[in-house]
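Take a look at this single chain, the form predicted alone, given in structure tokens.
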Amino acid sequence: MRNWLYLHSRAFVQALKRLGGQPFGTLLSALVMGVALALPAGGYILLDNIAVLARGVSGTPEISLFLDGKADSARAEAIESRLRAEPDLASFRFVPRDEALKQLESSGLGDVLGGITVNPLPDAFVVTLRGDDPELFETLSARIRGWPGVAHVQLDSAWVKRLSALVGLGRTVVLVLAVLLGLTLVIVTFNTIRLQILTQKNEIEVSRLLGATDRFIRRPFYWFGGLQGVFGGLVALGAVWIGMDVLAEPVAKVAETYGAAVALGGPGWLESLVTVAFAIALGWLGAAISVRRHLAET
């Protein structure tokens, strides 16, 4: 154990003194690796915060029941009791009927309901979920529909189903960029390794000579396109939150006229380290495959 960890440090110092003794064309691989993946790492938070703005704009999802006009205030207790036991509301509230007709005359309603001399409307209960999956909306209706004194159930999951399947569309198109800008960077790093190797070729052949394994030999390579990728998660990292802050204000002012206070949010940090670890899994990733395929080539 004790020869891996310094066989690895020797490895890794040898990697560092690399990328230091070639400070400009490091921090241009960064720039490159980092601009590519703040693409895709911006666009998926960006989507999170579009969602969370569609939200702000369009209200929260509600289901409402309503009850049987014959259900009495026990019926509605035991509504209520049953709601109290579902895990997956986030709140609700019971409107009673006469506070519904006084809401609906406040609309502008009151001339037409003015000749109205029995209240028509029923007793109901306003759902708030503790998520927006349209599964969810569907299977917590489909159930209370079924408890007796629940006349009608009235979900607001069109837009939710809309949202849901535009945000999925954009994350899917996020994930094939995703793709497509990784293979890219998996060229970039395998030429940058392969540049290293043919300055080194003499140094190598020595190596073998002396009884150098080939894994020896691949090991300061395999920190060198670790390290690139860990610079290049960091620059993509700080576009990302460059990017965030300068669309911060112009967001706010389209939230506002839609009567929403919404402020964007930059990576977490599941998201840093997802970054950084994508980035460092592609410049090892074309590291070894530009070294191994130099070595089997000699």
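Here the structure is a predicted model, which is why all the values come from computation and not from measurement. What we label the rigid core is the largest C-alpha set whose atoms superpose within 1.5 Å from one form to the other. Residue numbers count along the first chain shown, from 1. First, how it differs from the form predicted together with the partner chain.
- Once both forms are fitted on their rigid core, the CA atom of A78 lies 2 Å or more apart between these two forms.
- After superposition on the rigid core, the Cα atom of I187 is displaced by less than 2 Å between these two forms.
- The Cα position of F94 differs by 2 Å or more between these two forms after fitting on the rigid core.
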Given for the second form:
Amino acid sequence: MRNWLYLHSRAFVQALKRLGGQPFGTLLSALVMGVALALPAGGYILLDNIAVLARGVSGTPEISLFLDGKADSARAEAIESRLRAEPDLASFRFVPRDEALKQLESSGLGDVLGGITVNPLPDAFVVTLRGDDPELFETLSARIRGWPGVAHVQLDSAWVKRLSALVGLGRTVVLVLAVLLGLTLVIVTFNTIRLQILTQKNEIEVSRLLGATDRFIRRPFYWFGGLQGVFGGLVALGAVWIGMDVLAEPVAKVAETYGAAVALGGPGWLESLVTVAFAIALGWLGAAISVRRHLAET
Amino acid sequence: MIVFDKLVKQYPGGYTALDGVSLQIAPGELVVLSGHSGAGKSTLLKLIPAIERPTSGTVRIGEQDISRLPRRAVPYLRRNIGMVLQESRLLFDRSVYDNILLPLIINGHPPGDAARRVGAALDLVGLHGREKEFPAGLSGGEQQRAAIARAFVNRPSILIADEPTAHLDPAYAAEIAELFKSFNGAGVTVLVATHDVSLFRHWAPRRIALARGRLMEE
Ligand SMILES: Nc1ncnc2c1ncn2[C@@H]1O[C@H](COP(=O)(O)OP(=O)(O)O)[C@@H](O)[C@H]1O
Ligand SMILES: [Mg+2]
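Counterpart to the form predicted alone, namely the form predicted together with the partner chain:
Below, the chain from earlier opens the complete complex, with every other chain and molecule after it.
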């Protein structure tokens, strides 16, 4: 175990030296990787911000559920206890049909309804959700729709649905982008490592004559790829930060026209970590494929 | 004991470099391998650390059949065999010290012990005080001595050398011959391929001559 650590730390230092020995190439690779990764990372964070922005505009989303005409107080109580059991609800409120009618009358529609002796309105519950995840919104209303005694479920605004679809589409685009660019970066690292192997052909040969295993020879190249990933990931984060900074003002202006005060949030710790980890994984993968392919030939 | 049995080596293209060589080398022997250029000396030496594999016949070291050794076992075989080639094959981008250290790192030696061994090897080949220099700053003879230190630092039980003095002045060459003799004196089996048999005449080694891939033991 200690020997293993020692060998890895040696390989790490060796990889650092090789990277430092060609600062221009290292910088170039980091820039290529960083810019390519900044696109999906920035897109993801932008989408997150849009979701927050939408929240600010829409207020808390509500679901109204209307009971069918046959619903008596026992039915209403049954539904109430079911609502109580739902973990994602922030609050709910029972609106009896009489109160609904009164509201309607007081809103100035009383004249229209004048002369009606039978109240046509159903009892209803108005439910607010804890989060504002559009998906949660959808699944919950779909579930409630199936409860006995519930005649109709209405989402308070159709645009929540539309936004959810849009954000979903955006996420898919970001994902596809990440996969495609990730693939490109694996190829880029693959080629960088291939060149490294060529320039170190003599060292590899000599090491083999001295009894080096393939594993020993591969190790520094893995670190090389991984470190390139670290640098690329950091460049990507930097690019996203700068991008957010540039966008902050125009976005705030747009938000203002909707009456919302919005500050763009940059990547948080988790997003930053994921971005760098993704870059490391790509570098490591490119190195692994390259080394396995080219060391067999030398 | 190194045993070559009815060895045939045919290179791709059909050239037969070794044509039925059978030979036994006892532990601790000093063997000088001679023969004209193209006789098959290098080929014979390369079969021992499995750099080349025989077309037919076997090579055994002790109980181990080298000719059928799986690829993944080859590195461990080589750690017990010191190699000195015609070109020193030092790594020119690292110091003499780091060159000699390399086999110990490969072998997984603890750093402290490794440093002691490199120091001892430097003393032995007379390069003490030169370890921080780079190989390009050394003369041909010094480079070859550094290569010998590297071959011996792991204390292998077998040392093979392929024309180690070919590029050297006679005075340097004699020094190198002296080094091999001292290793042999410490119990190491030493095989040297050379044009210059006279270099070793004082040591009365076992002499083996190859001609066109066949053995002509003297
Ligand atoms: N890798 C190789 N491919 C083809 N022919 C080779 C190869 N290595 C050596 N030979 C041939 O095998 C013969 C013996 O070579 P070698 O063992 O190097 O002889 P020596 O070391 O005695 O000069 C030579 O004719 C040489 O051309
Ligand atoms: Mg030769």
